[in-house]
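Take a look at this single chain in structure tokens; it is the form predicted alone.
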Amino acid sequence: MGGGGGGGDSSEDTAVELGDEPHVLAVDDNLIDRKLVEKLLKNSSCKVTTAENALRALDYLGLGNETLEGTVSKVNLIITDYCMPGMTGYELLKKIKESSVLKEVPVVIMSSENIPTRISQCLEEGAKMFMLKPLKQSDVKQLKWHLMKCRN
């Protein structure tokens, strides 16, 4: 057969092109929800990185206190829970939108609570979508459509 996936080294020079799997950062403090989102995204041919809280996500994205200068991970979409200890998904969204490097990355907020003021607050701050948990495969299809639209 031969040939497939040599090296497995996904360094900076492998820019994400339309043929590649979109890279999604999934942030949720709840392990079960995080695993569900990861599974749904992987079923939809996405590359997934998970973080258990907003601070870890910021470190991964190159915006945290623990980050080395110049280490920015390339992601095509960030999906985050709203309610998390330490820093909410809303605060994470604001930090991402303040970043000159990451402000163009679409952010989707998910929550198990359907609170209209919270939803509109997130959308006004720049979230692409607000989704209710638990996520379903149809939600992820909608996400993927947004990703493709953003990349064209």
Contents of the next structure:
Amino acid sequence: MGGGGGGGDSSEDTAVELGDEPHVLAVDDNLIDRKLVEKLLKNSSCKVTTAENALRALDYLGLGNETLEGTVSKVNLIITDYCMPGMTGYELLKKIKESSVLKEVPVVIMSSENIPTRISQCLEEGAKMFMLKPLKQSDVKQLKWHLMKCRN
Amino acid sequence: MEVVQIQRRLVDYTKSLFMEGFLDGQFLQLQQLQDESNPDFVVEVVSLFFDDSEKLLNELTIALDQPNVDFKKVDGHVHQLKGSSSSIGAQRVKNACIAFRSFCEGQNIEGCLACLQQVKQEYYLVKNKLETLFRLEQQIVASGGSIPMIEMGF
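Can I get the form predicted together with its partner chain as well, since the one above is the form predicted alone?
Next comes the full complex, and the chain you just saw is listed first.
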């Protein structure tokens, strides 16, 4: 995983070099939770972009209907709430995994509800981790360690 | 009043809020996130919580006042309120929301109305408590003192 290889290898694009700030896209329809996850990630030296729903997230990632030319940014991690109006975090996860460009980007699902079938459904669909809300500093530290470990 | 006395008052007051269940460990998480780059983080997030909650409580009052109550819509609002109260550590509000959701599931209008009253009560209580806490902090800072970190045994 990562290193070597020719151009166009998507895993190279998502590789996080030691010392770089990973760019995280955080998706949550709750304003307070968005603010909290943003601060948690920034305190772990991550660059953060937030989106208030799955459609906005898809636009930002370049998979949406409203994506503007030249605005697609590279992200190293996507962390999304499960319960969102319209498209859920699970549906967003599926769209990301269906994309040849984005399927290598790790996706973490957050939820306030501890439902085992929900958790296994997400992990089976390719989510890297499932985290229970409310998030704590230690959760995010563990997440970042995991992310850095997978890249190198 | 001397700074040391206000600091003492703040520590005792904060501890009482935890003992009485108004706040839980998540509030401490918020305080620990605050730093020099964001010295007003807690006040900012809690203010957002106040605005958001009052909007939700309004929506809930209206939704439950309809001739045909849309329980899915009501549950959606309660879910939001449960989430934000949980995220800032407002434990009693969160617990009131949990009870509320089961009445939504049961499509029980009487139960929902009773829960709405309960949630409102808990919300205004914790709002009052937090505003008092922030006022104490402001007094300390204005007197040139620093906010003491609360050490919790749990």
